[in-house]
Partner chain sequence: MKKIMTVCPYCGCGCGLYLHVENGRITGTSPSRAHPVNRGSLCVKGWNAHEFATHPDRLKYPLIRKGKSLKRATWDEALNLVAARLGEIRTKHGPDSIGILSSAKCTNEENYLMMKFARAVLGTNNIDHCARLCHSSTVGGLAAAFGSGAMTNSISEITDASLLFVIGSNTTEQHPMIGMHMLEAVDRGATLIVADPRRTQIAEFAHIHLRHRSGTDVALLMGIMNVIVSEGLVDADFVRRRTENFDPFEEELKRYSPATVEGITGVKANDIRRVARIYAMEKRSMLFYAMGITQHITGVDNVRACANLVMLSGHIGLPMSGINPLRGQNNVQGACDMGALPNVYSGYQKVTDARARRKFERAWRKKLPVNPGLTIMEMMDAARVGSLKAMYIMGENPLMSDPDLHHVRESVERLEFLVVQDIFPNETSGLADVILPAASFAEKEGTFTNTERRVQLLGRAVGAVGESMPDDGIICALAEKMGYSMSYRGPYEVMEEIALLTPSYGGILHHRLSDGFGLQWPCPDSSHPGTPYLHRKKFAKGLGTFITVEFQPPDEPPDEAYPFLLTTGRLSFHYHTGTMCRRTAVLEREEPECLVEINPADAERLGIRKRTRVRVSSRRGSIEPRALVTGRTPEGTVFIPFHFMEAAANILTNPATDPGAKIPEYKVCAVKIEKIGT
Amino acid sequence: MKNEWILEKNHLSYWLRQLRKERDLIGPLRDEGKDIVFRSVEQIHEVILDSPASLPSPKEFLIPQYDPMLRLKVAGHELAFPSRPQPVSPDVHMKESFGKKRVLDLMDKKKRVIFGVRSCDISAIRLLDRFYLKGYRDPYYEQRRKNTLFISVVCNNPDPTCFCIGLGTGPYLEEGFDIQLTDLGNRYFVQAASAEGIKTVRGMSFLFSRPRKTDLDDQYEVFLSAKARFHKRISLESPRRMILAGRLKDDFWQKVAARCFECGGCVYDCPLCTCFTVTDRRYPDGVERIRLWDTCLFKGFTRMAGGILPNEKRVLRTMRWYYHKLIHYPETLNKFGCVGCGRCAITCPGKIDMATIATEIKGLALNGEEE
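Chain structure, single chain, in the form predicted alone:
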């Protein structure tokens, strides 16, 4: 790759400070509870450079948990109607004033650069792009996506729960990223793949130098070392074949469902889960229509007219989640609905995370058993 550079670590803070002049800088920071989360950076020195791979997914900046779609406010006799993005041309927004009705624009146009994202999350975002922008283009997602630049960091030390190496989604990427950094000790090996990423680096070329052979050698050593550090090496192809062959009977899924607390933690932490609900909320001064994160594991997610629940039984909802990840995703997007980030393994109190269940299914296959 020709778009490769070296950035000395003592130049990183200056680079981030310059990027912050044009975009909102998001990075891993410690919150009040001492957890590391992605937040807007005010003090560059507070950015956590050695954050774990399992910090919360950055998908919330593309698909917010709380996403206003329309507001209707009553102020005296004045009504304020926000514009809704047009299906054909989402960049066209009504900004007219007529009578006592005023049109507002709710589209999030803030430009952001998100620093410290891991390779598995970049792989997840590439799939989210296909989900939200292929066919019908979701204008809310599209607006945020085109205004967001990601600076990802190669995982030199994967977490014990990570298994991205078995899915080809990490610990480093060969394509599909904006800017990718590899920590070489006192410097970063910098790669840019997207047009915006290349433009961003070249715009401050005085901070960067071209890599030498020793830099390339060190980068290769980091890759080999990172690959050797994985505790889990899991493939999802065997579980998929078992499901397609009908070898997993109801008893197996009953046992899995019995361990589910229906907390939704696995879904909310997953960088690839896309379920949402749309609801109207009434306030003293008006009404707001919003979409919120939801999950197919909840009983009411597919509630129909008349209050009918087609998947009232927990076992059906549990099966649906795994079928969606292991069957539906490969059939529609040619990729598993999992990038091996391991967050569900940390979150799930019932230990029915993807890695655990995939390992159990593989064990059945190796033993020639059928549940």
Second form
Amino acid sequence: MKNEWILEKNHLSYWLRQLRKERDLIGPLRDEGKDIVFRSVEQIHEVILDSPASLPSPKEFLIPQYDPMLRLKVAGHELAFPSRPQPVSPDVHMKESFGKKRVLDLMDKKKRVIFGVRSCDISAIRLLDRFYLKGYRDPYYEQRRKNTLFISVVCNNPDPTCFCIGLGTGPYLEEGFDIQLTDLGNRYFVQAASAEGIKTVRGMSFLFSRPRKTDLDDQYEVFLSAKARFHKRISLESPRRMILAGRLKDDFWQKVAARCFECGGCVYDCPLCTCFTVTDRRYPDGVERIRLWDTCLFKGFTRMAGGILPNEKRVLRTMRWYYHKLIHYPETLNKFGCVGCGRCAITCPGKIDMATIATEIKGLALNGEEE
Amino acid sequence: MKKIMTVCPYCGCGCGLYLHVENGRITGTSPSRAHPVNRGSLCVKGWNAHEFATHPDRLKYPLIRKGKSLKRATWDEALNLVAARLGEIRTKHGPDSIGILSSAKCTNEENYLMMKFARAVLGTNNIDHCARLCHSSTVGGLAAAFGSGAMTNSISEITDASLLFVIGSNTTEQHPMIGMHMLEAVDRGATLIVADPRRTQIAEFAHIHLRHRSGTDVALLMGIMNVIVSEGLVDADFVRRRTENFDPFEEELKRYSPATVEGITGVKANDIRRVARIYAMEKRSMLFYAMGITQHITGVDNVRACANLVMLSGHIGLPMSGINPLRGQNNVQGACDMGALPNVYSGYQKVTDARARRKFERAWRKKLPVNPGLTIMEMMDAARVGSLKAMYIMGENPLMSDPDLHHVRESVERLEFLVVQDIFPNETSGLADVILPAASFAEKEGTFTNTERRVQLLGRAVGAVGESMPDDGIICALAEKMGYSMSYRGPYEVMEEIALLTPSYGGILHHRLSDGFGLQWPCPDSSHPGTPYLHRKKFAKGLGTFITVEFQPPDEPPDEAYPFLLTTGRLSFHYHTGTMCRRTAVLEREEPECLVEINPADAERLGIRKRTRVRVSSRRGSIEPRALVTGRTPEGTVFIPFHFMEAAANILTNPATDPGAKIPEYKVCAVKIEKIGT
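With the form predicted alone already on screen, would you show the form predicted together with its partner chain?
In what comes next, the whole complex appears, and the chain from above leads the way.
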């Protein structure tokens, strides 16, 4: 029996209301008629079902911008720290007391359901899983990932900046999602793939009915029309080959780097970028270690002892961002480090986003300008 | 997770951003996609704006000096003490023995209340704020020429311009989101002319980059205008219909032939001719300037020269045509608009104008002082000679931001009583007798006015940290203690009072600001949609006035003893005196120390390599930063950012000021450089 159902649109609010009883319900909402942002839903009827790409991506619910990791409390007396907090190094997993110092574990145990996520972002999360959970398992990520249910929507309203279609990361997914909804007008075609997703639907089976043959046909039609709505068709394969063949001159990257404002926006907004920094904050009664979003586009990201900056030239850092996504990802994870969500195109003040640069490289290849 | 729309607390761009709140704690920031200024982008400071607000260093309760240390006190104790001491000093030495520094970081409502506090409660016009140090030349210079001293266009017009003339502004680093619009304009085919001694990032995109010597802006602009006149490129119709005083100005211009100007500025005569032709003949020309124009002893003249240039070619009073001073602080435009200045009430109504004064006297039910008060630099001088006894400083750090810091410290130390109201302890609060903890931008309501005159509503994301209070609450409580009732239900009521008394804010009310993204003043009544560009059909004051200016060299040019020209400024990762950004992990990590930028040729001559420790000395003091060898800075010039207390550039800077605006010459002083490390 396939994990496919039909949900009448009338029943959506009820379903979400039930889900909200156990989890923080987060969905795309219109903010006072201005932007659409993902935040906790108070009025369920206000959820936007065909939202444009949100800034930043839903990775903010798995790896928050500001993530307290642990807190050291000192009973009775203060820990002596130098005036500039230096990193302290207790084991992350240590939870029991040792001496008078107590390491408090700040794991985020909140359960969340994120509604209205796009397919590209689900594809990105699957890659994040491989980064954070293969080999060394990041306990903070793991905890949140386990507690978060994603309900994605087949995307029939792509932004002009979107290009998931060329990458196989959207507008709909065949597998790897928790729950995927396809809008069939007055009803949703519901698919569940993960165990948690299946459990969630089955737990309220009275809301769902079995799909008929015509529903499958309708869903297929939505898939086709969704595909037809894209403005951009960008292949990352040809830029990858151009780079690997060494056909891009330094001059090309110089021009790209000259336009970089070093705002970090592409990394902050990217659903796949994972750069972070760790810093310690000193309080009167102890110290808190926090993890913050960072970006490899900053020269200090790779600063070494003695103040040496291996990537001092901006061009090296800008280039690296593309190399990581176009070369290293395919080498290590067999996928491009880009899901075509188009957020970098929205956020980059210098307009040197993935789509623009990939298109430019392809243009060079076609014109044979570069030797 | 909640997301609250608010306005970025850093520069004057006024970007819309969301603060993310989880479990009552601020956890992140993201840009607004629909906002007309940032359109889904933010600079690195904006992206990290969430972090400092929750920093453990935040001042959480009032502090009172007991001997050498500061001790925790209750609000009542602290406010009683401030009220008593200020009252005492006022009785004994008169109201003008007290000086107030308001803050361009605070909201319009708070600035309005602060100026009301100074004038109605204390009875002095001694109120000023950091606009004195950045754009007082603009406020004075443009007001005299046009009747209004603000950016004449809107930021969103930039992308449609066909010519951008940027002088003395490192736009991509200091106003990144305006830089973004400029870059887009260039991509769409606009011509970009940059005049800046340093090769900044925006200069890399310039079709023409004029690297004139620091402090020769008047000569450069006069040279350009000389060509415009001599080649018959003047918009004669515009000059005849809309301006006055052209003839004496034209006479003065004759002295600035391109050849003469080349001698003064070091810019090739041919480049001057090219720029003049392009600028005058192109339509939709926007001129931008910032600190490179204003922070000189000829700051007002520099601004006047810019104003003359736009009038000469008729590039003003239309969309995509105008003169655009880029304001530095998130609310420096608003703080000026609110009259946190020694000579004007809100809306630039002069304190010397009896009618205006009468209006405020009737509204505030208090006799108001007649004579204009002291500017920041004058307050410091007065403190030094002992005529100023007390200061109340809100959200400013003059011990880092004013020129010639040794002198400033001495002056402040001589005060009998110093109150500092801030969110973090800083260099200035170290000398305070009372410290009042204030709420940050994330914890209060009110409005900021950005550089394009857009009045925008803040969103309150969380409650104030510890016992801290929003600045407006503190001011009102203190006024009550001093026997003057200031009672408002909230900032919206303050705004109503502002609207009542300030013609340009007449229609600016909080409930109107929440739909869309605020309103741009002038907005005279509650049905007015706001004004995207100024001086349409006629100038604010009627006819535009050509004000004749004359080139004068900087106050302290390099000489044999001090052979280098020092110019100061900011870095993209930091902001002013660093109280916020240096408590932000990524920003501080990027630029953890002061580096002096020196040209490779000079460096080689002095045996200085990358990161060599050097001593930079001026006649006023010395600092010891490391060197950054770069061709960005021209030969004979060094550049030092002023963010770092460990090597404070303002120990070196020259306190000489423009005679009109009293703005110090941060951009030019003479220094010598010695190598002390390897």
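Numbering follows the first chain given and starts at 1. In this text, rigid core is short for the largest set of C-alphas that superpose within 1.5 Å between two forms. Just so we're clear, the structure is a prediction, and the values are computed from it rather than from any experiment.
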Open item on the list: Rigid core aligned, does the Cα position of residue 221 differ by 2 Å or more between these two forms?
Closed with: no
Task: Core-superposed C-alpha of residue 282 shifting 2 Å or more between these two forms - done: yes
